[in-house]
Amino acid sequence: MEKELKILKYSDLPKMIEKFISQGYPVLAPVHKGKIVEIEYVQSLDSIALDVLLSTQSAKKAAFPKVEKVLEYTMNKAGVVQHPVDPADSKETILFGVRPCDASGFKSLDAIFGEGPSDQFYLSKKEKTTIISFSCPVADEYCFCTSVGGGPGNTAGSDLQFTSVSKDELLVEILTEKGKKASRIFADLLTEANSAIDKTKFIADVKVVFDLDSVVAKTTASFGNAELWLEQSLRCIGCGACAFVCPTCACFDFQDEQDTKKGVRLRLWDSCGFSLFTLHTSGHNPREVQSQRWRQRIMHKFAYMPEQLKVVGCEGCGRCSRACPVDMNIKEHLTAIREQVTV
């Protein structure tokens, strides 16, 4: 559809979120959590953290949720039944005041999710979600989106968009059917907006520091540089956490919990930065040295996804990079790969 823009008044947040609600749309916002802000289920703007740059956690929960049942099953003497769980068994539901990363994020798990066979679990939740990003007015030394073929106003990804273009007054981009059917909830207090309106002067500038292109070349190229990959992963403790803030990160593992009559399947999130990921039941570890799997990380990324799914599996967000325990840091080993390595 073409995109159309309106005005909505600052003052007016907190009425559209009420409208949502009310109309039982549940509304999935960022939100303080002690020294942290996560993506939680909200009642009201006051909760919203719109005053951050970028939450410590992604959006991804929305559709790929930390924990998720899968099953149910029942023991008896005759033997196991087992009770599936409804994946469209969720409700349309709003994800607001994200950031332009996390909503473009959302195309990488697509690719990852709707790969054959492709996962209803996910595709069901993200089908029901809305998203509505906030341009990014600032920026800080950890993003690095323009390089990965993102920006601080790209719309990829988002159902609408707000950017802040005065202290009154956000535009409102409404750019897919989704979008358009979340806008006429709260038409009553949107205007038109001139379209002459240049949305990057509103924006954070943030600089290109690489090209995707070469890095992907160089990173492809790179496997078998194993004294490259052992410099990058040093300081690395295989804690998981950079996986765990990422937007397209997306791997999982399955849990039973059970007593003597019934149980349910859990999935959960895992990380390839995990020593027990790899690990075969035979004690053997294809990846039992943490640079490989750092190298597995950043393969996966801008290698073997570019080439099976055609996307980048990054959204130069930076999240990994604050996140680390130890400091380390996704933009400089991608520079350093740039650098390092020839084709």
The other form holds:
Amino acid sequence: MEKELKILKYSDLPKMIEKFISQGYPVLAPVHKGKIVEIEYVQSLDSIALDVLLSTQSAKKAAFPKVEKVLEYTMNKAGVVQHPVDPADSKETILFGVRPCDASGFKSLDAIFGEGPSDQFYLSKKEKTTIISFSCPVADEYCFCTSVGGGPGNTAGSDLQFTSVSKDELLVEILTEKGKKASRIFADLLTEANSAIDKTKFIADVKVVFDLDSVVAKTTASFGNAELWLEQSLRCIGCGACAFVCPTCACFDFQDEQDTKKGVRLRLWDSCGFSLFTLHTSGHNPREVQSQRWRQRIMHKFAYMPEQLKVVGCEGCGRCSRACPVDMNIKEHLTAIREQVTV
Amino acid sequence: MNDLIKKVTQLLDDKTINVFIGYGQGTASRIRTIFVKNSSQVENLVYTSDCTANLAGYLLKHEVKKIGKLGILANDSALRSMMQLASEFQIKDGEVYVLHAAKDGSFTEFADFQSIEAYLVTIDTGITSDEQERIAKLEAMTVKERWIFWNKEFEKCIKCYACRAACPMCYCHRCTTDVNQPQWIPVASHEQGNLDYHLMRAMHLAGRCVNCGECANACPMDIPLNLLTYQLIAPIRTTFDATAGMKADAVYALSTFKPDDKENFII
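Moving on from the form predicted alone, please list the structure of the form predicted together with its partner chain.
Now the full complex is given, and it begins with the chain already shown.
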């Protein structure tokens, strides 16, 4: 649909949230929790952290929660009886106050979960989520969205995007049919915007640090470059912090939890950084050492996904680098691949 | 700083070591671990008051060990971790070259475990005033309040296992939480799974934790895990007269039996 532009007053934001809630839409938004910022259900604007650069965790949990029940079953002498969980059993939700890199991160997840036998648990939640992103007025040294095809005012993946254009006013971009539907809920708070308004004046300047095509080509060619991966990952301690805060990491594990009579099957986040991730029952592990796991992390995002799904598995949000206990900085490592590898 | 660069250059040049584990400049103002393999890389070493990370965990990393003979810049925590690791037969005397970085910025070479032990009895193994304050607050709570406090903290946990990966004492090839036959700890990062994991980890560190704080520093969700393990240090000290990481040949209090052990904890 053709993009529509409106103006919303900051002072009307509380009313807007109230309207969503009173009309039965749960609102997920960034919330301060001590030093970190979580994405949680909120009841009013007061608890929403709109002043932060980025939430600690990405917004992926709106459609891909860290723990998700996918099956229930009971057991008796006759055998096992399955009680399927309805994937569509979720409410229409507003995901509010996230950043453009969170919204565009769903494009990668859509590609992963939509491929082949499509994943209804993810897709139906995603379908019922309306994403209202806020463009970024500031960025930090970890941000590199513009190097991976995004930007501080990128609208891809967002249904509505708000940009602060003065201390009292927000520019509202209505981008999709879902966004249009959500905007009707607070239509009385919107006024017409001047179509000549230049959004770029109000967003951060994020410098492009590398040429993405070149990084993709060089990463793709580097599978056998053991020295490169070892050099980069020697300080990696093999935790899953990077994968779990990442807006596009989608690997998961299944676990059954049961007693003698009943059980549930759970889908859980997993990470290629863990030594157990590829461990076979035989005891053989095709990714025996951390450098091979680091290679997998980078190649999956910058070689396999571009090749198989036509999308890069990174939004340049830098969350992995911020969360890393040992300061593995993905922007720096990709730049090194760009500079060191010759193809 | 020049002393450090000179010393490491010499160690690498005369092949005393093949790699030196030290600190380097990280992103913005962060400090990160660097691995110096030849004298052209020694200029990357830094040592400032921000170099507080315990580097001892890297002594057990397979790919680091494979490089050859290791040298390490060890702060007090790292020395204690090394003594604890030695007592658990994870490192041997003479295996690692140890350069100690004192709080005043001076560097001292430790020739053997005995000299490390002699140094460790002279230091203050206490905690910072900030930590003391937080511990005091926890101890002032009723059992119920403390239960609520920790459950609220664990709610944030995403089970990325950064605490385990960052801990020099969490070196098990297969952690209890990874064992699935039988499954002791639920894998899921739900209420029960998070609680079970953190309590299990704390119990496994009782009498072994040297309170370096790496677990809490590593946590992306800002859970003060060091307060949990710290609270197990005092009971071990008072009950068994044992402090972790002081002696390379220490016998682990919780895996030995002495006829005169107090049994007052048995209900």
